[in-house]
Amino acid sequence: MEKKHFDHFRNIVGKENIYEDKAHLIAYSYDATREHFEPDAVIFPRHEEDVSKILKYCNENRIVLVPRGAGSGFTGGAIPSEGGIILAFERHMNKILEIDMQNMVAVVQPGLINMDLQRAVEAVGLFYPPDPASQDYSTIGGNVNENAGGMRAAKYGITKDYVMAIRAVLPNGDVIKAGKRTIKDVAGYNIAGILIASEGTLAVTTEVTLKLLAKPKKTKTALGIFPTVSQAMEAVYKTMASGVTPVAMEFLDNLTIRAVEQTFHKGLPIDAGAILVTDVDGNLDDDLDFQLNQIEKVFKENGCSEFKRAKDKAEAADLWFARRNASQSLSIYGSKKLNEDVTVPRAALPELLERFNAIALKYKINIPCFGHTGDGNVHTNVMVDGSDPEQVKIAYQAIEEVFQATIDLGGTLSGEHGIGIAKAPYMSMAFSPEEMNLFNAIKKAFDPNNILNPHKMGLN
C-alpha cells in the first residue's frame, strides 16, 4: 500500500493500533491450515465507528480487507490470500456488552472469546451451547462467520441457532442491524442468516445478539464399544430416532483408537471397530438414567459389546479423553493431514464410512475418522508422508473422492469448518452453476468492488 493509506489509517485508529512491521505481518499471515499469506498492515479498530471509516476508505481506494478473530480456522477463511489489511478485533472489540436475564440474551462484540461468554452466562445460571473444539481461544465473530458447531450440536444445534441479531458494517461504511432480540421476526429478508457463515465476504460484524438457555443442572456420560464401525453408525441414528436426544454422540474408529492408545497408553480397546461416547443432560437423575437406559438398549441391539457409565466427573473426563485427544494422536500415520469435516444425514453414516474405507484401500493410505456423529459430522483425516510429493498427490485425489462420496449421499462439504480457500476448488462439485451464480450475485450486491475477503468460498 502507498504511504498515504497508512497515514490515513493512523489518523483513524491512532499509531498504536496499526502495524506494518514484519513480526505482526507474519503473526497474522496464517491460520490452522498453515497456509501463509502476509497482509500489508494489521489494524485493531477500537469501536464500530473506526470500522465504518476504515471500510469506507478501503472501498473508495479498492484496498482489500480481511476481518479476523483468533485465526483458528481450518480452511483459510481469515488469511489475507490477496494481501491488504487484516482487521483484528481481539484487542479492543472483545467485550460482553449486556446479559439480559429477562429475555435470556447476550449482546457481545466480535472479538469475545467463546469460553469467556460461556463462563459469564453460566455464572448467572444461563447457558450458551455452541462449543467448538477451539472454544478456549476462538472468537464469537469468527464462530458466526464460520457458523461453528461443536460436540453439543447433536442436541442444541450450532451457532446459527443462537444468533438473533447482527450489527455489521457494509463495505461502503454503512452500518446495518440484521435481526431483532425478539423470539419471532418475519419482517423482511433474513439478512442475519445470509451473514452467518459468509466468512467475512459480505460485511464486517461489530456486534452479535445471542440467544441463551437455562443451564441444565446435571450431566451424565457413557461409552459404548462396538466390534465394527458400521454397527456403531447404525446405533447412532437409531438412538437419535428412539425418543432420546443426547447432548453429544461422538465416535472414534479403530485407527483413531489405536493412535490415541499408542500415544497416551490409556488402556483403550485397540481391537474394537469403534467407540461411541455420549453425554445426556437434564435436571433430574431419574430423567438422565432413563436416557442412558434407552441409549444402552439401542447400543446393545446394534452389537455394542460393552457399555460403561461414568460414576463421577473424573470418570466422565476419562471416558472423554480419547475423543478430546484424537486429532493430535493421528500424526503416527503421517506428517501431512488433510482434515475435512464432511457431514451427511445420520442414516447415511454407515455407508459413508464404508466408502471411506474403500477409498483408503484403493490408495493404500490411512484415513482415520472421528467426530460428531450425533449430527452426521465426520472428521475425515487423510494421512500421508508430507515429504513425498507422490503421497501428497494421492492424498488430494483421495480427498476429492471423499467429497464426492459425501455429496452422493446427500451430504455437504463442510459441517463447521467452512470453505475458505482450502475447499473452494470443490464448490462446483456441491453446487450447480446456477447456484454459484446466485452466490456471486449476493456477494456483488453487498460488496460490488470485491474488497472484503475476496476469492474465498469459490466466489469470483
The other form holds:
There are 2 protein chains.
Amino acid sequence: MEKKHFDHFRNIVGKENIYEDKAHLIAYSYDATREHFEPDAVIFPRHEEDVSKILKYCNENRIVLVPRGAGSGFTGGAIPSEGGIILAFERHMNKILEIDMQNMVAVVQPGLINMDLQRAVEAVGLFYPPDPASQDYSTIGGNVNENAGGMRAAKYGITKDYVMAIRAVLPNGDVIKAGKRTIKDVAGYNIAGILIASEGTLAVTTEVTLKLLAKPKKTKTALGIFPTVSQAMEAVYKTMASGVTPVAMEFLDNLTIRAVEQTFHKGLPIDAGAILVTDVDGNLDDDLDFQLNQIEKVFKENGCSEFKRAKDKAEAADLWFARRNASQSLSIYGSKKLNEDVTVPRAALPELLERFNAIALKYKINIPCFGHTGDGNVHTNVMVDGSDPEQVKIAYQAIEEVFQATIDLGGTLSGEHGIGIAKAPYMSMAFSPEEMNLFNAIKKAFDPNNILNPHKMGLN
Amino acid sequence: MEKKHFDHFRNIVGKENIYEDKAHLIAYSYDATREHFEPDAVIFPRHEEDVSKILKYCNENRIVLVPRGAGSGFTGGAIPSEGGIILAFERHMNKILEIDMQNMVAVVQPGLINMDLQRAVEAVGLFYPPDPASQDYSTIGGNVNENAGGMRAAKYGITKDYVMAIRAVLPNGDVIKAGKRTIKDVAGYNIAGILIASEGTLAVTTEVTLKLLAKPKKTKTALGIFPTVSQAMEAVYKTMASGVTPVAMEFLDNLTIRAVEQTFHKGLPIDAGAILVTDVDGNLDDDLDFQLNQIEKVFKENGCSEFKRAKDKAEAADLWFARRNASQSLSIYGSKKLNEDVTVPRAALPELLERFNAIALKYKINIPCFGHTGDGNVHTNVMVDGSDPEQVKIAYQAIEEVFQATIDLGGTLSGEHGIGIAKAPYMSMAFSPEEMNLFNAIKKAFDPNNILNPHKMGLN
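Alongside the form predicted on its own that was just displayed, please also present the structure of the form predicted together with another copy of the chain.
Every component of the complex follows; first up is the chain already shown.
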C-alpha cells in the first residue's frame, strides 16, 4: 500500500490506532482455519465516523478492507486473503451502549465479546440465548456477520433470531440504519436480514440492537445412552415432534465417546453407539419434569438403555463433560482435522450418519461426529495424519462426499461456520449458476467496486 | 397491451387461464385500500414453469407484472397502479404440497389461504402461529410478501419467523431456491430474508417452506379493565418484562370500547380508559395459572380495577368479543377511516397514546386506537366525515403527525400492512436518502428493467 494511504489513515484515527509493523500484521493474518494472509495495515476505528471516513477513502482508492471480530472463525471470513486493511473493533468499539429493561433490548458495538453480553444481561434477569462454542472470545459483530449458532439453538434459535436492528456503513461511506427496536417492522426492504450472515462482504456493522428474553428460572439436565447411533438420531427428531422443545439436544457418537474416555478417563460407556445430552428450562419444576418425562419416554421407545437425570448443578456439569470436551479429544485419531458443520432437516439425521459411516469405511479413515442434533447440525470431523500428503488428499475427497451426502438429504454446507474461503470451492455443489448470479448482483448493489472482503463465499 | 402479447400468454397458460374482459379486470383492480387501477390482463399460472415463462416474456418486452394474493392488503401492494399483468394464484397454485410431521415443516403454494394451512396442521397436532386478521381469506404468498403479523405475535412472532425457504422466480425467469428445511443455514446470502416483506417487488414466490410448532395443549384467557390508557400501556410492557410472555396482549381504548358497546350492547365498561385482553398457553394447567397470576399481579400494580379470568371457551369468546368486533364498530365516528398500523418499542406505548390524544384534540377529531400492544403495534384510526373535503384534508394532516410521533419514539410506519402505494409518500420521513438509494440498488439487482410491481414502497 502506498505511503500516502498510510498517512491518510493515520490522520483519520491517529497513529496510535494503526498497526503497520510486521509482528502485528502477522498476528492479524490468521483465524481458526490456520490459513494466513497478511494485511497491509490493521486499523482500530474509534467510532462510526472513523469507519465511514475509512470506507469512503478505501472505496475511492480501491483499497480492499476486511472487518474482523476475534478471528475465531473456522472458514477464513476474517482473513485478508487479498491483503488490504483489517478493521478491528476490539480496542474502541467494544461496548454495551444500553440495556433497555423495559423493551428487553440491548444495544451494543461490534467488538463486544458475546459472553460479556450474556453476563451483563443475566445480571439484570435477562437472557441472550446465542452461545457459540467461541462465546468466551468471539464478538457480536462476528456473530452477526456469520449468523452464529450454539448449543441452545434447538429451542431458542440463532443470532438472526435476536437481531432487531443494525447500524452499518456501506462501502461508499454512507451510514444506514436497518431495523428498529420493535418486534414488527415491515417498512422498506429487510436490510438487516441480508446483512446477517453476509460475512462482512456487504457493509461494516457499527452497532447492533439485540432482542433479549426473560431469563428462565430453572434448568434441568439429562443424558441418554443408546446402543446405536441410528436409534439416537430417531429419538432426536421424535422428541422434538412429540411436543417438547429442549433447550439443547446434543450428541456424541461412539468414536467421540471413546476419544473423550481415552483422554479424560471419566468412565464413559465406550460401547454405546451414541449419547444424547439434553437441557430443558422453564419457570416451574412441574413443567421441567413434564418435559423430562416426555423426553425419557421417547428415548426409551427408541432403544435408550439408560436415562440419567442430574440432581444438581454438579451432576449436570458431569453429564455435560463429555460433550464439552469432545472437540479437543479427537486428536487421538490424527493430527489433521477437517471439521465441518453440515446441517440437515432433523429427520434426515439417521441416514446422514449412515452415509458418513459408509464414507469412513470406503476411505478407511475415522469420521467422529458430535454436535447440535436438536437442530440437525452435526460437527463432522474427518481425521487423518497431517504429515502424510496421501492421507490429506483422501481427507479432502471424503469431505466432498460429506457435503454431497448432506446436500442430497436437503441439507446445507454450513449451519454455523459460514463459507469464507474454506468452503468457497463447494458453493457450486449447493447453488445453481442462477443463484450465484443473484448473489453477485446483490454484492454489486452494495459494493460496486468490490472493496469489502472480496472473493469470499465464492463470489466474483 | 398489444394483441400479440395476449396471444403469447394464451399460448403459455391456455385461454381458460387468462381474463381479458372488463368485468374481471375491474374485479382485480382493487384491494382493501379502496384505490383501484385496472390491469390489462389477469393470468392464473398453473405451475412454476408458467410463472417463469411469463416473467421471462414480460422482462424481454418490458411488460409490468403484479403478483396478487387475495387482494386483502391495506396499502395497495397488489394493485396494478401501472397497469400490466396481474398474476393470480388462487386457481391452481393454492395447495399444501406436504406436511412433514418428522421435521415439523409445511411446504405450500403461494395461493393457499392462511386458515386452510392452520386447520390442516392443527388436525395433526401441529401449529402455524401467524394469524393476521385477514386469515380467513389472505394467502400465504401475500402473507410472506407483506410479512403479515397477527394476534399471536407477542409470543410467537410474525410470518418471517416461520419462513424457512422460498422458491421464487426472478424477473428474468430464473428459478431460485432460497433457504432450506433446516433450522440453521448460513451458506450464501439470506435471500429468503430479503424476499419477505418485499411486497412482490423483487421476485414472484412459487413455493414456501414453513416452520411448524407442536400445538400447545391448553390456552386460557383473561381481561383487565384500567381507569386510564396510560396505566394499561404501562401494564403491557411491565408484564412482558416480568418474565411471562402471553400469546396475545391486545387493547381497546375508551373510544373503541364505546363504539363496540353502542353497536352491540354487551355491557362493556364505557367509562374505562382501556381494556387489555390476554391469552396464555402451554401444556400444564399449573403453568397457565402461574402466567395468569403473574399478569394479574402486574396489572393490579398498574391500576387494573377488575381482572376477569375465563372459566371456559364460551367465557373466553365473551372476553374476546369487544376486541374482535372493534374495527367494524368504529364507523359511528365517521364514514372515512384512515387506519394505520404504526408500531413502537413497547415501553413507548404510553407516550405514543398521549401524543395521539393531543393530535385528536388539536384537530377536533376522534382517533380511536386498539390492537396488538403486546408487540407495540397500535391500530390507529383517524375517523372523519368522508363527504366533507375539509375533514378529509384534516385527516391526512393528522396522519402525518401520527407517523411523525411514531418515528420520534423509535417506531415504524408499518408493523404489518406494508407500504405499497398508500404509505409511499411517507417513506422519506422514515428513511434517509442513503437508505432509499440502497433500496433502489437492491431493487435494480433483482429487477433491472423494473417490471415487477414498479414504483411501490416509494421506489424509483
